[in-house]
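Let's start with one chain on its own, the form predicted alone, as structure tokens.
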Amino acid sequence: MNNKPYLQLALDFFDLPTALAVTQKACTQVDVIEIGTPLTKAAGMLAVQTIRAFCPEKLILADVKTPDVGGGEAKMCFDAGADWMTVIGAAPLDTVRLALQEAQSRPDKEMFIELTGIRDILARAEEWRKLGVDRMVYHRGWDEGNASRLWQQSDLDTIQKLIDYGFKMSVAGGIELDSLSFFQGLDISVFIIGRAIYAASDHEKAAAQFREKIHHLWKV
């Protein structure tokens, strides 16, 4: 375990003004700001451009979950100011390859495989690794978290296997302050926190509490 996990704020909103208001309060306490999938659909690359202008020193992820036109959508995200972008795991390998090539053609840009809804993760992981993919988002989806899907030991086992394969793992999906310790011992690269920060009465304080606990649990 080489570094403390990054803290990523997920802006899973349907309008840009609300997202910007939360960002203004919480951005000083986070490492990465995610333009969530709903926001990329509602406001497009304007959302990426706006958050980039407001937080020039932060890493920006455009969570577009690209299913096709991998090179073109990666270019669109990076041209708008994103450092990172996502391709959905169900996308064809050619889509993954083209998005990855676009990322690799630019300094300090990265493409992530987003695992929402993927059932054969370990079977697909070898293919992605051979292409050169370095990063994944292991995601308990929004609807799953609102329904029946709880974090389980099997999730930890899968994440550890992916880490062993050489992937840098981001983890997302209804993570609360008290549930961070569930992942202790894993070399997590990024914790993605959404509602636990933006639904709090004090966004900055909530983000600071996550940062403090991550630094406490993952002592280097």
Ligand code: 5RP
Second form
Amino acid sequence: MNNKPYLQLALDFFDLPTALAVTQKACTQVDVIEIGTPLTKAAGMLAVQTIRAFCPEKLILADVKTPDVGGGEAKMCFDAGADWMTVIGAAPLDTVRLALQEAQSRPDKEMFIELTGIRDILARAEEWRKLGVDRMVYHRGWDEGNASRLWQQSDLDTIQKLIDYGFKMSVAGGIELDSLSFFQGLDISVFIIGRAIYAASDHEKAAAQFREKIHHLWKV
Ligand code: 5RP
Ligand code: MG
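Starting from the form predicted alone shown above, please give the structure in the form predicted together with ligand 5RP.
Every component of the complex follows; first up is the chain already shown.
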């Protein structure tokens, strides 16, 4: 174990005012704020700029899940104030390379491969590693989760293999407070939590509970 996992709040909203209201309540309890994929489509880079201005001291991830035009989309996210951005795992290697180049051309910017829907993760991981990618989001998609796809041992095995390959792993997808212990023992870099925080009646309290439980389970 290297470090305690970060807590990332995913703002998967369809309008900016709602996202801002939740951020206002919960941001002190989290390490990273994610401009969720729907929010990047609904409000564009204005969402990144607004949350950046509101939370200047937090890391910000723009979950654009870029499929093409990797360099241009990475530039757009970083120019707007994001520290991190995502490229979808199905993107061509050229797209990954160009987004990575853009991240590496600036201080402290990072590109993540987002694994939603990718089946041959371990085979693709070797190609990404050769390009120099070192961060990924392992994601049980919303639609899969709603269709009763449960977290299972094979997910843990794949995440552990990716960690062994040298990737820093973020994990996402319907994670609830009681799900955290399922991942105990893995050197997770970031837990991404959306609905379990913003659907709670008290967003700050819910975020604080995640923070405390992560710190309790990952004593390093
Ligand atoms: C959906 C996403 C979400 O940000 C991710 O699933 C985290 O949110 P939740 O905890 O609500 O599942 O990227 O595509
Ligand atoms: Mg997301």
